[in-house]
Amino acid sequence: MNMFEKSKQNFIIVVALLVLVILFYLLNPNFLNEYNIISMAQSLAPYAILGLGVTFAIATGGIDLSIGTVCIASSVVAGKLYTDGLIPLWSTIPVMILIGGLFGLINGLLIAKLKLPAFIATLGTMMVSRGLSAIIVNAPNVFYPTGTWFNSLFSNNNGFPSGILWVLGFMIICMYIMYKNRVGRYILSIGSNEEATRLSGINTDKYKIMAYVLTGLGAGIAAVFWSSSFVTVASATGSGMELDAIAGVYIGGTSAAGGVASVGGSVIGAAMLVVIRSGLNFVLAKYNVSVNSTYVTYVLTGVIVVFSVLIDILKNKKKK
């Protein structure tokens, strides 16, 4: 996919996002009140960063089902160390990132060196991270402080959703890695044709591991934004977060088959899911529809993801 095609695809997704925003506003003008805009922006940050990270794994033709539980595991373990007085608050940030990167490295080794299918390997680490973190923490919840520099820097600074600026910064970094750096080029090459990439002299195992490390680092960084936005973090949770992040990546235009990645699209796809979730809450509440908006969101997300992947498959068939 050349830059023109990426730009065209991202433009279409942005237009679809704007149409959704306008539609929900017309159905319930309260959707665009100041409080809800800030709330959506805060909830977008961790999911967008999870999506940016997992874009690298999906670009290889793989997947990472562990990012949600790794995100929460990183948060609760670092939070436990902080609340027990073992580390200062600032140290929770490198601890969370380190834990995420470690799980990414484990996933990469399992997939690249032991040749486990990505689905099985990351399903296993999803369960391990969820259970192991709960054992280590040995408490139902971990609490982060409120009203500190931590919240202002990564979540809400006097009514401004500071996390959005970080998302844009990380998006630019990921774009550079994916499109302007040999790491990203080799990752995309592996996704297009791993055997041909290997025969051309590229160490495919090395770059596949790097893709999963980047994905794990994304989960660790997302934990920072989750911890600063939701100061009470429940242990042994996170299942389901990965599905939202992966859905956003597919909606954004990254190919499920690998070889094609839309970094900007991953952020736009995450934003679309946040808008749908919030908009449905407002619309169903206004019209007194006795249906849980979460379940409706699942249905719509599922339909959109299937439709997005179907378009990708048809597009690939036309190229052949």
Contents of the next structure:
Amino acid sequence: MNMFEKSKQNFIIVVALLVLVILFYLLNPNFLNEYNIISMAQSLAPYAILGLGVTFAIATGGIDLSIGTVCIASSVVAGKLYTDGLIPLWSTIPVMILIGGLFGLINGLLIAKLKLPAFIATLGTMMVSRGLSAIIVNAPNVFYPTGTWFNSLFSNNNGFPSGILWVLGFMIICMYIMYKNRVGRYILSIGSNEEATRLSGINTDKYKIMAYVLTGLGAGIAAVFWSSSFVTVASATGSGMELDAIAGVYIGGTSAAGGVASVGGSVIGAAMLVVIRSGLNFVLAKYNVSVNSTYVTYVLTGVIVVFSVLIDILKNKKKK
Amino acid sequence: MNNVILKMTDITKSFSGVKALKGAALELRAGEVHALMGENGAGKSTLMKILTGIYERDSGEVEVFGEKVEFQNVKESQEKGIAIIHQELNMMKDLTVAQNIFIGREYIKFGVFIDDGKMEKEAKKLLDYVGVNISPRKRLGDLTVGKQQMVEIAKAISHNSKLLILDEPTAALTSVEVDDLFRIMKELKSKGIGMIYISHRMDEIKRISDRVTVMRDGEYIGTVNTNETDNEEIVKMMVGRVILGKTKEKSACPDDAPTVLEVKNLNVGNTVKNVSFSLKKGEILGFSGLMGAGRTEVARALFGADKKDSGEIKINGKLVNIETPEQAVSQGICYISEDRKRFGLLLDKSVTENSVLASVGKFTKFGFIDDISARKEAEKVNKKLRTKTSSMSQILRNLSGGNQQKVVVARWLIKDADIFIFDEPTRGIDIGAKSEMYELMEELVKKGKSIIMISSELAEIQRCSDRVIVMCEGRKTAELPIEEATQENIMKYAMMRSKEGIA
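Okay, that was the form predicted alone. Show me the form predicted together with the partner chain next.
Then the entire complex follows, led off by the chain already shown.
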């Protein structure tokens, strides 16, 4: 895919996102009130960063199912250390990132060195991270403080959704890694043809591991934003989050078969999911539909994922 | 029997503005084996895809059994009695022979149970009709490729096919299996079935076909009777010029050239046994032998692609440790596989990306990949190699076999490798591009590169090598100077089986 096609594809999903926003606005103008915009921007951060991270695993032709539970595990373990007075608040940040990276490393080693299928390896770490963190924490919830620098820096600074700036920053970093650095180039090559890449003298195992470490780091960083914006974090949760994030990546145009990745698309895909979730709430409320909006969100998201990937497949078919 | 069962006239077909077929034609009679020849990209497969309904033609006429047809899909052509036996077999390895033959139209008993017994009985009848002795109960994957192909032919016959298309059916067959296939084809001939036979192998065309139709650049060039035409004439029709396969008379590499590579007592499992050899600067060292002699295994172990059990490798006199392709490449060795699609190319990536894949580091400045200078370098090297591509951002999938091969060579030229291992350098490449490949190898050694060339084609070995190593059953059986590398000599050593087994 060349630059032109890539930007064309990004353009299409941006338009789709705008259409959705306008549609929800027309159905219920309240959708675009100041408070809701901030709230949407705030909840975008953890999902978008999870998505940015897992884009690397998917680009190799793999998958990482553990990102949701690893994200929550990092948050609750660091939070427990903090509430027990073992570490100061600032050091929860490196602890969360470290835990995420560690799980990424484990995934990478299982997949690249022990040749486990990515689906199975990360299904395992998903369960392990969920259970293990709950055992360590030994409490139903951990609590992060409210109204501190921690919250204003990562989620809400006097009404400004500071998370959104971080997302843009991380997106640019990920674009650099994916498109302008050897690591991303090799990750995409592996997704395109792993054996040919290896026979070109590239240490494919190393770069595959790096892809999963980047994905894990994404989960750890997402935990920082999750903790600062939701404050109360329930242990042994987080499953389901990974599917939302992965859905956003597919909607964004990254190929599930690997080799083709759209970093910007992953952020837009995540934004689309956030808009749908919030927009449906407003629409259903306005028209007094007594259906839980979460369920409708699932239905709509599912349909969009299938359609966006389907369009991609049909496009490729036509090319051949 | 002179009744025409297929007549395709003046077929044209374009893909996004590029004309793939312009005035293609083909005529097939009942009971005839009709060879369809042409270089890769001449339009043979496109024409066959139009015949079977995979593509729609832009213009022209197709007449099958005297009836004008306009197939919309494969099913319609199947119903008319046309079947295609693909190069890559399209069957289920884990099902039995009978289950494969009757897939999609299984016999059912009591309304709900698949009647395997009846299917096996019917399959047996079909296999007997075709003239092969295969148990219908066998798991398909346990049969040799040749036998699997015969099952596919039986399957086609069971669909009442009267017109078979065989697309390079012998590519993966041993010579005994080829004999078997030809026997069956003759059997089918006598039953009035017409066959279109696509192959690059001249000797087979001579043996089996009645007529030959040649295509070039999407055009119909001509149809000739096989027994009235000699090979050179057919090749001339295909390429539009005469190619002479000359044999190298003496080594072009000076005796006192320094040794760049020394391999001592290389062992890999059961496939490579105690192989030692050396390679000089500016030399083309040919590796000859039959299929499964262990030549590719030597190359892959030397390159670090597979694990070796033991063996010493010296480069420029220095002992080196090569466990991975990464280490081999850092020692200046590169390996160009016969299976480009699996082991060489990123098919969905551009010419530039494929060309610089091994040297991304070279184009990285301050942590940023400099795509512009990468493209310039790729353009420069590919121009030198005369790679035919519409642009540097063209996807590799859209290039012909020969040009794909050149892009892989470009990759290693950009990496500045010193030792090139070519594994079947011209497999799947058409005749015109073949001689270009030979010239390319000669240019490489002139520049001081050294080449190991594995080839199953004796003519290729004789044309290119300065020295020839012959292998059989994992052992090196001979090392011949090019003057002594006659076909008889090479074959003698290629079949020199070990006597160890007796003791």
